[in-house]
Structure formats: C-alpha cells, structure tokens
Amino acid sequence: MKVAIGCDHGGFVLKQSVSDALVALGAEVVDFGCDSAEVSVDYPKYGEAVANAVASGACDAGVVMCGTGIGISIAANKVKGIRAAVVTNTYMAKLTKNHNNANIIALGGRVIDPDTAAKIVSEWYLADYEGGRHQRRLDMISDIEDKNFR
C-alpha cells in the first residue's frame, strides 16, 4: 500500500514516527513535506497535496499532521472523495476505518506524542472497513459531495 504523508511545522514532530510505523507495516511512504519545524509553513498546502494524491489514486491512503490535526483535516476534506478524520487515540483510529472508511487520518503534534502517533497510525492501517450499514452512510456523504462540489 502506498501512503501519502504531509505536515506543517506543528505536526513535524510526529512525521518520522508516523513514517517509521508505516514502513514497519510494509507501506511505501510518499512524503509531501514539510521538512522542518524551524520555519512556519501553511498547512492547507500540505493537506491539499496529500488529499490530491489519495483522491487521484496515486496513493492509497494518507496521514496529515499539524498542531491539532484540525486545520489540515479541514483542508484535506475540501478535495472531493476524501474522508479525513482527526484521530487522537487507537480506538478512534480503528473505528474511523471500520465505520467511515477514512482514507486520510489527521494527527496533532501538540495533542499527541510520537509514540502515540505511531500506535494510532498502526491501528488505522491494519483496520478493515466493515461495509454493511456503514456503506449507506458513505453513499449519503458522496451524494452531499455530488450536490456541493462543482
């Protein structure tokens, strides 16, 4: 599986841990930046880059990181077909894949530590979408996108 990752300066603290966890699970990681916590950068740029890679099929899934995970998830969710979810623990990680089939998760470098980020990413990566009753709801979300994305 090919996984896109991207972060701003606030999420950079998690980037190596996330990348290492994904590689350990057998993923190919595609890094969209940023490359340092030293310079303030704008999270929408990185959220959009990861989301476009996932939406286009160039990557199978994505992980985005900023200070809280909120801003970068909002940016990623502006790309049609993306279901980016902010995750702060392994339970949320598992359920966002089981129930929402989230194709991107968002993490906050000021909210969780690198070890927790690695555990969260691993839980999400290994989880399976359950389908069934959840698919009806994802279809409803797709209908909302079709009405509102032009």
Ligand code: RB5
Given for the second form:
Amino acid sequence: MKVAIGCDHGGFVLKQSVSDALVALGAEVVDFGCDSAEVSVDYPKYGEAVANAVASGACDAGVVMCGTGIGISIAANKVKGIRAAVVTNTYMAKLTKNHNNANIIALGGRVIDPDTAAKIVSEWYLADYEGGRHQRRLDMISDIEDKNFR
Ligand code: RB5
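In place of the form predicted alone, output the structure of the form predicted together with this ligand.
Complete assembly follows, chain above in first position.
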C-alpha cells in the first residue's frame, strides 16, 4: 500500500515517527513535505497535495499533520472523494476506518506525541472498513459532494 504523508511546521514533529510506523507495516511512503519545524509554512498546500495524491489514485491513503490536525484536515476535505478524519487516540483511529473508511487521517503535533502518532497510524492502517450500513452513509456523503462540488 502506498501512503502519502504531508505536514506543516506544526506537524513536522510527528512525521518521522509516522513514516517509520508505516514502513514497519510494509507501506511505501510518499513524502509531500514540509521538511522543517523551524520555517513557517501554510498547511493548505500540504493538505491539498496529499489529498490530490489519494483522490487521483496515485496513493492509496494519506496522513496529514499540522499543529492540531484540524486546519490540514479541512484543506484535505475540500478535495472530492477525500474523507479526512482528525484522530487523537487509537479508538478513533480504528473506528474511522471501520465506519467512515477514512482515506486520510489528520494528526496534531501540538496535541499528541510522536509515539502516540505511531500507534494511531498503525491502528488505522491495520483496521478494516466494515461496509454494510456504513456504506449507505458514505454514499450519502458522496451525494452531498455531487450536489455541491463543481
Ligand atoms: C500553524 O501555526 C497552525 O495554525 C497549524 O499548524 C494548524 O494547527 C492549523 O490548524
């Protein structure tokens, strides 16, 4: 599985740990930057890059990181077909795959530590989408996209 990752300066602290966890699970990681916690950058650019990689099929899934995970998740969710979920613990990580089939998770470098980020990413990566009643709800979300995206 090919996983796109991207962050701003606020999420950079998590990136190595997230990348290592994904590689340990057998994933191929594609890094869309940024490359430093010292230089302030704009999270929408990195959220869009990861989201486009996933929506186009170039990557199978993505992990985005900013200070809270919130801004970059909002940016990623502006790309059609993306279901980006902010996750702060392993329970949310599992459930957002089981129920929402989140194709991107968003983490906050000022909210969780690198070790927790690695555990969250592993839980999400290994979890399965349950389908069934959840598919009806994802179809409803797709309908909202069809009505509101150009
Ligand atoms: C950058 O200072 C910060 O606003 C950003 O990383 C993120 O937390 C936004 O949601």
